[in-house]
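To begin, one chain is listed below as structure tokens, in the form predicted alone.
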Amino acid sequence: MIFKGRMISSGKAEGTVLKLDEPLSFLGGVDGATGEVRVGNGGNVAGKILVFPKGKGSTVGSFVMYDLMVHGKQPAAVINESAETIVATGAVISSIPMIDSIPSINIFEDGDRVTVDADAGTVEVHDVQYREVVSSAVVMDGRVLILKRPETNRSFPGKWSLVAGKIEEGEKPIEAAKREIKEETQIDVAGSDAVLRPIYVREGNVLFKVYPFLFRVAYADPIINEENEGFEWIEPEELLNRDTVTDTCTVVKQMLG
């Protein structure tokens, strides 16, 4: 799968994940002499496409990059969301090819095999399965609706969830949400209350980018199908206490505001 970013330092590089989910400033968190990472879960830059959300810190961490690159310890490649200044600097200062601009760091995970293009912008992301689904908070009396997927269910067993499925070729996201809903719950909705941009989902080697809906009902009974075992209404809140599907409570935040 390949996702279009933006080039901030030129070249090519091809090389395994390695990932950090929070800002990285390299100045105290990469040591410039053996590439050892000193937060998150560690591990070692060298040779790896580093993937981080942003650069936070002292301009001193666009040294440490150079430092790196003296030292042979230097990451093939690094990408971000978001590019940063220290961060873009020390890149084309030790000549690593470096992209932001990708939709989400949540596409890689660690071990992932991937080719960056930084000239043309591309990362390309292999072995990984792409599938484009909707998820769809039904909401009653400020209650959420959610479903109990059964443990055998082929993605997220045993999870709860919000009204999920597949969005089928030549169909757009806004119908998929409504016919999943019709079918997994004889819920009929009108349009959607609110929606989110996409965001992305990793389980395992599938990758799902996630259209996220929020439809307001009067009154709804639902009558479930074999896809779901079980339904109840709740609080937003109680979601924190519920093994849900990634992402669902943050998800149901930003849509009820």
Contents of the next structure:
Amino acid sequence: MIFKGRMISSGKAEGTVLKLDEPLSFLGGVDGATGEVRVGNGGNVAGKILVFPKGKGSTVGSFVMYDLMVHGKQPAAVINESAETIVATGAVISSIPMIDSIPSINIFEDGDRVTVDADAGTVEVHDVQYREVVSSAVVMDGRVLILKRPETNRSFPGKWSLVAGKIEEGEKPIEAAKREIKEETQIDVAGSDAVLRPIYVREGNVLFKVYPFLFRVAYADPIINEENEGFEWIEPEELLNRDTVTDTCTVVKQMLG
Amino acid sequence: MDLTREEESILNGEQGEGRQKAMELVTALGKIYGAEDLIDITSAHLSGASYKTIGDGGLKYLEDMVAGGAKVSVPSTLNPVGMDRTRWKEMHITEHFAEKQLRIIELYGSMGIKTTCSCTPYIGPNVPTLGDHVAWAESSALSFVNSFIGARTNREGGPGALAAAILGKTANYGLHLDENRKPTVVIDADIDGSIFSYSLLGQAVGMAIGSGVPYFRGISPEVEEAKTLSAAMAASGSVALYHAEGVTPEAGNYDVSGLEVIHIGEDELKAAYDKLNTVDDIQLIALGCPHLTEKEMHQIASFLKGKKKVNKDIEIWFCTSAEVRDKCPEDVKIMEEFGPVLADTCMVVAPIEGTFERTGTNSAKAGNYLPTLCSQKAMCRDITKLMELVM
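So the form predicted alone is up there; where is the form predicted in complex with the partner chain?
First the chain shown before, then all remaining chains and molecules of the complex.
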């Protein structure tokens, strides 16, 4: 699967991913002589495709990246969601290939094998399957409809989820959302009340691109099919106490504020 | 980005690897910030000069730049370094540090940069004029030239400013463009007009707005006050440009009706003071952040004349540029009775954490950075109040 980003520092590289979930300050965050990461879950940046949301902290961080290069401990490439001055400067002066503006760092997991072609502004993630799905929050009187997946389910077994399903060949996301709601709950919905930008969720080697929707209904009485084993209408805050499919809470929070 | 044929050829390496690297950096930063093209600059001021801050990585970078034949193509000056280049022993600097620091100065010099090592080049050898596009690092200095002079620069980092200096060009975005120089908020300031009140005002405004372009009413800063205000707002927030009604050159261009108005008075100054003061007894008094001007040297010397330092437990450093020090020998003589008048350096970029734990200053900028960059507990008071501690 190839994703398009934007070249910040030129070059090509192949390697495995070291992913940091938080913004990174190279000063204090990475040892310039050894490449050891001192924040998060640790690891070593040397030779890795280093993925993190964005840089932060002291401008001296650029020179820490140079120090890594001098010691042969620099990352093979850097991937950011959005580049800022410190890391961009460090990457350029240290000749480390770098891209930004990829859709999300959630595309990647630690250990993924990827190829970065900064000149083309692309990153290819190897060995992952890709699926496009919809996930809809159906809301009645401020309560969200959630469905319980059977333990035998192929993806996210036993977890609570929004009304979700695969987008069929040639189908538009909004059509898929309405179809899934009808199939799984017998509820008819009109136009969507909110559309968010797609989000990315990983489950093992499967990468889901999720199109989130919000549908408000005046009254509905769900009749579920065999795809789920139960349903509930719950307050959005209550979601935090449930074992949900990854990022369900984020989607609902973004849609309902 | 729209590059000229000449710029493209530099990017393609036709003018050597050093200029190619510089162009890669300037265009990468331009891309991040949405620049459409590059713009010619008339001067540069570089940060990243102290061995304490840039370390061995930075030193090696400079070695490699020089080996690659890098030369600046516009007048360029350098920020303070980690020590006075001749009196470093009085600052408790180690031989190892001094050797590395002197090498850094030498490397910048060999690229054609004037190694005055001051954060106030705008009163000395590097004076932009109204409307000049420049590439300056050093947050206090760039805010001063943007605001008080009306030159145009973004908050450049050290390597970015060096790359711009080599090319004589920087990416055209942010504060180079008219639309980003408009005031975003009005500050009604109620202060007593002393230098220290400008430190607290800047601290309070930075705390209140973080970033943006404040438009001041009720102040009439001259060079020293503007220097102090610029430094304070750039440290407590990230303000790189402000206007002062009836004072700064671009203030008259704007209609500020309809903008949010923030009042800064006694309560806000008190909150700023409390934020900056974390200790009651100190080991070092350090003045000159930003570097003392001739006028300030004279004021301090006049105040100290005929007085005696009795408290031997507190050291005093006066930080200025070599030019200013050389211009006022009489003042220096009086001040030296209290402590060394140091050039090229300051309390923030010198490795004082090896010697001191508690430092007093009259600068809100130093008050912000002493705890984070120098592991100090800080006291921030008016100069006369600080001096009372030793007399």
